[in-house]
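Listed next as structure tokens is one chain, alone, in the form predicted alone.
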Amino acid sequence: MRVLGIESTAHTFGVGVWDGGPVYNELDMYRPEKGGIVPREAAEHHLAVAEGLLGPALEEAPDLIAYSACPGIGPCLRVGRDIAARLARELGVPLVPVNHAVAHLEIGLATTPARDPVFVYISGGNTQIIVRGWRILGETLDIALGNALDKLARELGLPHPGGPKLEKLARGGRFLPLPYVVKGMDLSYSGLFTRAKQLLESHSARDIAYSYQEHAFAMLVEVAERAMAHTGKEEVLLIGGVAQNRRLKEMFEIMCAERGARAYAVPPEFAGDNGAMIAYSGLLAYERGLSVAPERAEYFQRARVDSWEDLFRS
């Protein structure tokens, strides 16, 4: 079955086609001139680039259309929903809503050797420790890891998205003590950011970037290792945009080596938001019997991975 997937939850508008595997996966990212995402501007960006990205994907008609229905930024979700519903109506094919977070989980399993891992979902808006059955074992209590990295990057004058620039800046830095907040299976990054911001006037940007990453990543490794010990699982799978960070992957590899376990990370082309993961996840959801009429297609800014399908089956 040929599935067209449309991703539009935040800064990225992506279009992917899954036909026994990814056969098309293109995207365009909204980049604000300064600061973070402005929802209205991001939605306008998505509308502006949609036709160019959809053209090649529609050269062969899809059998199914999937769209990112939750969670995300309202105006951005609306753009993707409206485009997907229109295409499904015009082409006369089924329409399937997809949970963006679940799509990250499922594309990770499809593109790595991991079979029953502890998932570490790390992106701009999410930081969660998850296991099969989509059970959340731990998560951030405030800001997500990707957002925490971007916030410090903005304070340092680095352009959005700031995480990759912060990673580069951190190389060769010296260690500074910063808040380390783990509460059982959950963690918190707001205090870490506040203290790092306070030190900007008295310490070098490189030292702060290095120390910030070391603390943030160590907290995540601790919680993930505790999840492995609790569940008895022997695999970790990093998913989401922050999974591309080399230092983070190195820290997880060290932890897993000490436990005799295996660490995996989703391939870079599927780590960030993309349409192929929406197409693949849409296929799986359709096989479970989930679809909606175009005129009844909805989107939700908030939805958990463990209960999202109830929103569309009621």
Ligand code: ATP
Given for the second form:
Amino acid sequence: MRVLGIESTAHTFGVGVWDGGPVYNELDMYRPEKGGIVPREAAEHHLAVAEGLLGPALEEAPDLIAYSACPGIGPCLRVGRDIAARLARELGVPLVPVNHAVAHLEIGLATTPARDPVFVYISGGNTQIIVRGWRILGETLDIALGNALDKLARELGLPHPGGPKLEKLARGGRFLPLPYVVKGMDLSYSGLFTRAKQLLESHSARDIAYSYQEHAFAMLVEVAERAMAHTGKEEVLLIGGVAQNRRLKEMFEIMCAERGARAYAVPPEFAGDNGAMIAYSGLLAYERGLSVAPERAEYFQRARVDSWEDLFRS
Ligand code: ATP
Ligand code: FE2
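Please supply the coordinates for the form predicted together with ligand ATP, as a counterpart to the form predicted alone shown previously.
Once more the chain from above appears, this time first in line as the rest of the complex follows.
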């Protein structure tokens, strides 16, 4: 079955095709000139790039259309839903809603040897420790890891998304002690950000960037290791945009080597938001019997990973 997936929850408009595996996966990212995402601008961006990205994906007609239906930014979700519903109508094929976060989880399983890992979902909007059956064991009490990296990068004048630029800047930095906040399997990043911002006046950007990463990542390794110990799981799987960070992967590899476990990270092309993960997750949802009529295809700005299908089964 050939599935076309459309991603449009936030900054990225992505189109992917899954046909026994990923056969097409192209995207275009909205980059605000400064500050965070302006919803209307992001939606306009998505509309402007849609046709160009869809063209090659439609050369061979898909059997199924999937769209990222939750959670996300309203105007962005609407663009993806409208395009997906129109395509499903025109082609006369089923339409399947997808939970964006679940798609991140499922593409991780599809593209790595991990079978039953502790998932570490780290992106612009989420920091969660999850296990199969989609149970959330721990999460950030305030800002997400990707957001924490982007916020510090912005203070340093680096363009959005700042995570990758901060990673480069951090190389060769020296260690400064910063706030480290872990509560059971939850963690917190806002105190770390506030302190790092204060220290920028008296310390080099490189030392701050390095120390910031070391603290933020060590907290995450600690809660993930606790989740592995509690559940007896012997694999950890990094998913979401921040899973591309090399230092983070290295720290997880060290932790896992010490306990005889295995660390995996989703391949970079499937780590950030992308259409292939929506296509694949749509296929799995369709196989579970989920689909919606094009004229009744809804989207939801908020949804958790555990009970989201009820939103669409009425
Ligand atoms: P969500 O999945 O929660 O809706 P999102 O869709 O905005 O959030 P993704 O596209 O999965 O998030 O990830 C984007 C985030 O990944 C940004 O915060 C970005 O800075 C971060 N990121 C990307 N590459 C790296 C890297 N090499 N190191 C650290 N962070 C990175
Ligand atoms: Fe995402």
